[in-house]
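In structure tokens, one chain follows: the form predicted on its own.
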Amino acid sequence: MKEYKDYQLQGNNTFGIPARCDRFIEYAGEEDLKEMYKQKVFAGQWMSLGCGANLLFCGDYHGTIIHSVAQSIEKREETAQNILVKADAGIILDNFIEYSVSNGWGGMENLSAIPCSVGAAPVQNVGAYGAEAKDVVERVHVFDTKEGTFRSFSKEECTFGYRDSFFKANPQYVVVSVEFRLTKAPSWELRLDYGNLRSALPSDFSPEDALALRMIREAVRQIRHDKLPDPAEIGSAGSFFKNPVVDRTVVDKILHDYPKMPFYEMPNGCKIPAGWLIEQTGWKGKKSGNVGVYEKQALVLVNLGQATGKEVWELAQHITLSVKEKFGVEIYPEVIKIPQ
């Protein structure tokens, strides 16, 4: 366990914002977790951090961030069609899909390089390409800090929604590891029909290719590669914004003057991309000041130089309001505002 004071987190989070706090804790498992118990760590104001991929931090950070490096990958149970995976909390979710992939495990190739943590995949319930963390979780692992105890969560228990969770509106719980049940050939149930997906792929592409995981894993880091910024060159927070679901008769009133509009139909209504709802407003490519919403896809804002929290949640109820006004539909950030 290593332990910082007044620690400063633009390193710490994907948007590249300067703040500040009180004090940085890594730690590498579940001793360290009973240690900081003992310490009443978790008595004061405290937050988990993992890849800060999802974190706009608006200000200094007045209490704990605790950030775990624990790396270890475990299997669990083996049958002729599936496995059992436990992952570290710690361990960078690309990582544990490049990983999975070259193991030819199926079920997490969608989610490539998607910006964050193992820890963070189940509280977020990440998703992309018609896929998301909930389809391949089996059990969440964590560490209770108001009772000092460590408890396991079902699928079931987990409760996910639309990147959402039980452990969202729960932030007692630490994500310790995480179970995944991902599938082996020729039980792979892949996912290609989202988006542009199926037409980023070889043209020879196989669902029964020995190389198909590879393939779509590949096709897909070029999607974002393509239309995503690279944090390390530009600073965002990926997608910044959830995409909102309507009932039908809002998407039916906006597509009597958009009849071309994008929508997916959903259990509990009708799911519209919010970078197209943005895009219609105007606001693809727009700067003001030191930030902008990016000239490839109008989800993702970004941090030109030197911006401040601040100026990019402006931009954002800016952006917000401008989507209400034009199509009397609410959009809602998918990154968390810090303090909030």
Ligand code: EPU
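Since the structure above is the form predicted on its own, I would like to see how the form predicted together with the ligand looks, so please show that one next.
Next comes a single chain, given without company.
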């Protein structure tokens, strides 16, 4: 366990926003969590941070930030069709996906290159290109910071939703490790139907190919590279907003003036791409001081170099207002503002 006082967080959030926290603790596993509980870390102000890819620091954090650096991977069960693998929260999700794809274990290849830790993946139920963490998560092992005990949640108990899970509303549980059920060839269930994924695959692509997972992973990486900023070069948090789900009546009203608006039927209404709504308001590619809207994906707000969290938040509010005024649709951030 390593502890830092008055810690600079600029390298711990993909927006690259400078902010400090009173205390930053890197911990390696269960013993450290018990020790922190004993030291009453969880009795004060605290939060858990993975890769910092889904938050915006709008000021300093007066409390303790805990960050898992636990890195173990353990095979739990294996059959001819699938494998259950337990991965520690501190592993970079994309490193785990690379490991899985190298072993020929399918299920996470569409999630390639999402900046995220294994621990954050179920909390946020990360998703991309037709796949979500919930498709492969079997169990989530957590530490209950109120009780000082360990427990695990089945997939059903995680109550996954769109960029949502039980853990989002219950931050008392810190994810320790995640069990993923991955498939082996020929039981792979490849998802190739999202957007232009199929056309980004090599022309001789075959689902039977031993390298099919690798090809999908590379295609997803390429699409992301073409559309989304690389956090190592341009600060952002991926999609800043969630795609709103609205009543069909709202969709029909907009379709009257914009017959080409894309939308997707959902069990609870219709999902409209927030990127489309924002683009129609004219914000795409716009810059305002140190912040801007990415020119290739209107859902992504970017730090142009010296941005503060407040500037990003203000831009987000302007955009939200423009969308509300033009379409009567409320869009909500996917990114979490800290302090709230």
